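Listed next as structure tokens is one chain, alone, in the form predicted on its own.
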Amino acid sequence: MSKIGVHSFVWSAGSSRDELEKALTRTHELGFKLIEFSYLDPKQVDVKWLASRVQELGLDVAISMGLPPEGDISSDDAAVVSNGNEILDRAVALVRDLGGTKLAGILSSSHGKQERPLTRKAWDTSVATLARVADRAKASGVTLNLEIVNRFESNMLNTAAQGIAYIGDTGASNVFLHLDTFHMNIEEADVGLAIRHAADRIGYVHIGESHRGYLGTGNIDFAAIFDALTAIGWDDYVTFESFSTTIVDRDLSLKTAIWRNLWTDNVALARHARTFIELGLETARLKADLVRQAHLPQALI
């Protein structure tokens, strides 16, 4: 059985107990095994209650986030870098307290379109800061998964190869790539080859369509992606992410340019996504088996 997750923004952008409970129960009822939350403020959410509900429903949990401009760890301003360091430490603590192991998202710089090119100083500042966060996160059993996003959402990590170079510079064993098919479809020369090249550095995978809607209704070659994941022996989570302005909060809608709604029925969307991913991965495995097996002609049997 495939390990398939879903982003909570498919269900709700709110963080009230009722909204969180609805997201949890729908995730469980539709057969997903992991729920991903964008960063939740522990001052506004009962973390102990949420952790207990996640455990009761037999779910795994991941947290994703994008650093704000005032917490950009690649900044020239030491106070901004320090603030980003604290933001990341709090996020690691949240993952730990929820019983999870994965912090994902845009962790190396601020989330949003940049108006200037990256500098060596910015790269080095980010690497050094994240390495220190990673060292502390290791004690909590938490991995940092750097989301590789398109050029309009970061000027630092736009390809898996750039992410691998960044990870190498950190020297940390608990820093990995967070790959997202929506972003890869924009930036990578070949998505399948990029996945194969990054194989042992991948820690988390997002599946999203080219227009953020129903899987299979855009232009992404998902068969090639499932083939690549099968080829590298990927056995961790594949998490479905899709945005609609009817669900996503205003700030994220603006940052990710969600100008039109490609769905209104989130239950139908999520059910379709789980089936699509499960069937895609199963088909890739069946193809791989056929390639490996030497089926003799009937006349020789």
Contents of the next structure:
4 protein chains.
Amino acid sequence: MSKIGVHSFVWSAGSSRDELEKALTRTHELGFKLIEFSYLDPKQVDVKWLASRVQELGLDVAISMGLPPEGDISSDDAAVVSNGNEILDRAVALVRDLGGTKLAGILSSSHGKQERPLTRKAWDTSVATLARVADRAKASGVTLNLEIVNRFESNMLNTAAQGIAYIGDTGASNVFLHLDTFHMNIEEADVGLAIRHAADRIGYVHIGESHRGYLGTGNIDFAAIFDALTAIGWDDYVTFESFSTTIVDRDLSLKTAIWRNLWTDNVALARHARTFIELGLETARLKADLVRQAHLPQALI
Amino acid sequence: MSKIGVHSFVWSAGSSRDELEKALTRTHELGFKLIEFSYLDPKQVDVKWLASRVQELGLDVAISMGLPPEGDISSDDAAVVSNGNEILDRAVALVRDLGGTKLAGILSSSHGKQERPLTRKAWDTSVATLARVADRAKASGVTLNLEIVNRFESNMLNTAAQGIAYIGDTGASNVFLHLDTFHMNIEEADVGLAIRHAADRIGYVHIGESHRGYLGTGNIDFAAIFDALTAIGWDDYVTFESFSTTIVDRDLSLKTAIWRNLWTDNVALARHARTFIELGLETARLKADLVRQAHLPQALI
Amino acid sequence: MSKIGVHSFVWSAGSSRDELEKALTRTHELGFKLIEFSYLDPKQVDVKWLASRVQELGLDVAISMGLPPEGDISSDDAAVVSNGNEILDRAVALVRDLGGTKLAGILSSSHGKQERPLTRKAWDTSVATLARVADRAKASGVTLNLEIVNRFESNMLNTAAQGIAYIGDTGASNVFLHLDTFHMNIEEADVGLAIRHAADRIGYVHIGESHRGYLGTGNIDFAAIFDALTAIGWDDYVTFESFSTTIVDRDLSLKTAIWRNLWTDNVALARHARTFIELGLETARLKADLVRQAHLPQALI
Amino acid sequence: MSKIGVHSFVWSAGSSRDELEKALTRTHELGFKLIEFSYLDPKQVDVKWLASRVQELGLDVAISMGLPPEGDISSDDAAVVSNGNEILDRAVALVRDLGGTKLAGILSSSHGKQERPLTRKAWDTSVATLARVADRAKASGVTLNLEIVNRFESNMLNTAAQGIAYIGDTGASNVFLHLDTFHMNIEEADVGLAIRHAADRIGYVHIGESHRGYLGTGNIDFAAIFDALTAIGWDDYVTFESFSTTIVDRDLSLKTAIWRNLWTDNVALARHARTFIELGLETARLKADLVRQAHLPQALI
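Following the display of the form predicted on its own, present the structure of the form predicted together with another copy of the chain.
Entire complex below, previous chain first.
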């Protein structure tokens, strides 16, 4: 069976206990094995309760986030870097306290449309800072998964190849790539080739359509992606992410420019997504087997 | 809901009552709405019983066949043509007696690898003969659906465009195209464009993979095919067909050159196929809707 | 022969006479039939000279632009709208004075990442203003071609369906869609279906890769796009557009977030693009013919 | 530069000196680097002259063939096997005498539609015989490249995986796969994956469209194939093959069931093919480079 997750914003952008409970229940009912939350503030969310509910339902959990401008660890301003450092440490702690192992998202610079190209100094500052965060995260058994996003959401890591260079510069062993098909469709020369090239540095995968709506109703060649994931032996989570104006987190919706209502019924959406991914991965596995089977004539068996 | 059928040879190549019953039951259990049988000899099969079972299970039924060399209605030999004429009439009667409306398959010439190109005389003989069969079939409410097959199985109708010309020559109103994605993958310039071009002459559709095994594990771009079927408003049956050395009809297996064992578990195969087609058609419909929706900014609604 | 154009920023972002001359010469030498300029200020460019050079080289010309925030015709501020009105009128005049017929680009609102969803009032203001611009442009024989761009560059017209609704609201007969494959790859459910749906409202087409570099080295299925253009009988210009950090227009590079150096040799790039488009369109035409040819057996001809 | 060849039947099926000269000249004029001939009888063709013309034009040469039923080395009849043995030895000698290194085609059994599944004995007889032919061919510096063909043209080697098993059984070091995209489109689960899997056993490649006509006007995803060839580092020949009723070799046309006239102007066809393959391989190389380039922000270079 494939390990398929879902981003909680498919269910709700809220973090009240009721909203979180609904998100957990829906996730479980629809057969997903992991729920991804955007960073939740422990001052507002009962982390212990959430961790216990996650465990009771037999789910895994991941946390994702995008650094805010005031916590950009590539900044020239040491106070901003220091703030980012703390934000990342708190996120690592949250992952640990929830019983998870993966922190994902835009961790190396701030999330949003930038107004100038990246400088070398910014890269170096980011690498040095993240390396220290990663070192501390090891003790918690948490990996940092750097989301590779499109040019309009960051000017730093837009391709897997850039991410691999960044990871190399950190020298860390618990920093990986967080690949997302929505972003890859814009930035990579070829999504399948990029997955093959990045193979052993991939830590987390988002499955999203080119317009962020229903899988299969956009321009992404998911069969090629499932083939590539099968080829590299990926057996970890793939997490479904989708945005519509139906469910709005004001900050994230603006940064990701969600202007259209691509769906209203999130249960129908999620059910379709789970079937789509499950069937796609199963088909890719059958195909990969078929390519290798000699199928010698019957009498030879 | 999509109208999805299955060819009985997925279940069994036999025609004993037990084998037919098993085929019907499996078809029904797995959610298919139509079962297609290769021509069944009324001397060996209790047609009344079969018709009643089909009806009891709420299924539709179709019959397919390929003319044998000794019944080739394009032959120079009048006795052979006459024999073909009778074979077709009997098949029409079988469709009617089973409560169906569609006769499909290679009806315009013999099924198998030919050793010379078609002559004009053969075309004309075939057209004239089939036109008369079609005329008689009208009284039974049965349509003749001419399967467009690859070059190795016939030298007459290899493309939809050829089939449209043939239908035009018959002047009949109950003769249509029986398209099959396995054959189209070999012969058509573009499967989607061919479906669009043939739109109102299509009467029946086979969904088969390029190697005749599991859907999605071959070279056919089924998303493009489901898009084209959606674009032309196809709301009639699409029938899954697959061959493996697991289930052998000696005559058909040789004509279709089935040398490899592409599957053994036909229940797993059929379940996968139904999900694949259902999800594919649903996704194509969602996509077609999306292309047409203006999605005006929220405040404008 | 296909009518293939090229955006002048492939050659240079400058507007000195030397730079313009080089752009014109390269365009002509490499076999393009149209050159597209971003809006050129008649106070700084000798329009008469440019028009004569365009004519001498047997080229056509188009002008594109994106409205600036201070000229956003969807603004609540009447002075801003009025300014936008004048900017558009001046651009129409430039097209006319250069001997062209097409004004293209982001004409209905300002170009750039927006920080809030569009309001109905903004839509209405834009429609009313553009309708008047279009009316005046008629006298100059100039069409307004509204570029459909991705969510990060505008919050107004992201899909062809939105553009069709907008055009309908203007009631104008000289307003069309300016489609661009780079943007369509992000926003449309299916690029080919969107082209088919928008068929008679398309006025101008940009061919750009998913990452804005070499054609064919990204995720766009250009064969499907050339098929769709062939299916709707498109015989007007398709214009190649590509951006790299090699050639920088500061304002446009920031708005379009060009952070990577995808090419340095623009002659090699342009030669590849022209061959790619020419071969692609030729192949699509051959394919479309093939689908319709009955290919009756030789003896029948 | 890519090494692109062409099958002589694009030019002519004849073997008179005039016809061979025309084929050589056209091949050279249109920029192909290798010409492939179907086996030529040294009793009817002046091999010395042909070898010298090939050399004068700076061409490489390959020979292909399909064993006839009376020379089937998998036969139960020792006399037939012995005849096949001699046919293969003569073909090896022809390759050597023409200055080539590759014998290709259906070398392990007879070419044509079979009427029964292969037996183990047939496989073993074929393997043992071919191993001896290969051993003798070594002295001539000739490789045997086993064409993997579709089910209707052989019942022995229909997939690359079967070919790899066969090669393994021969134990020979100069036996390789001859892959052909036309056949792969029918038999392989995925053409790109099959190429990757077979990587180091591939000796020769045919590029043909799904219907054997103009490249790009059928159902084959050539971009994926060029990507796979690039991924495995293929730098040897790819040879264009196409059949139409315009040029007929009676025996081969019947075995390959060529009933349709897919082209008449072979110069236009070949020019299109060369551009298509050259551009396709160049684009695949650019794409592969792009996937690996880190594109670090400008200031970092």
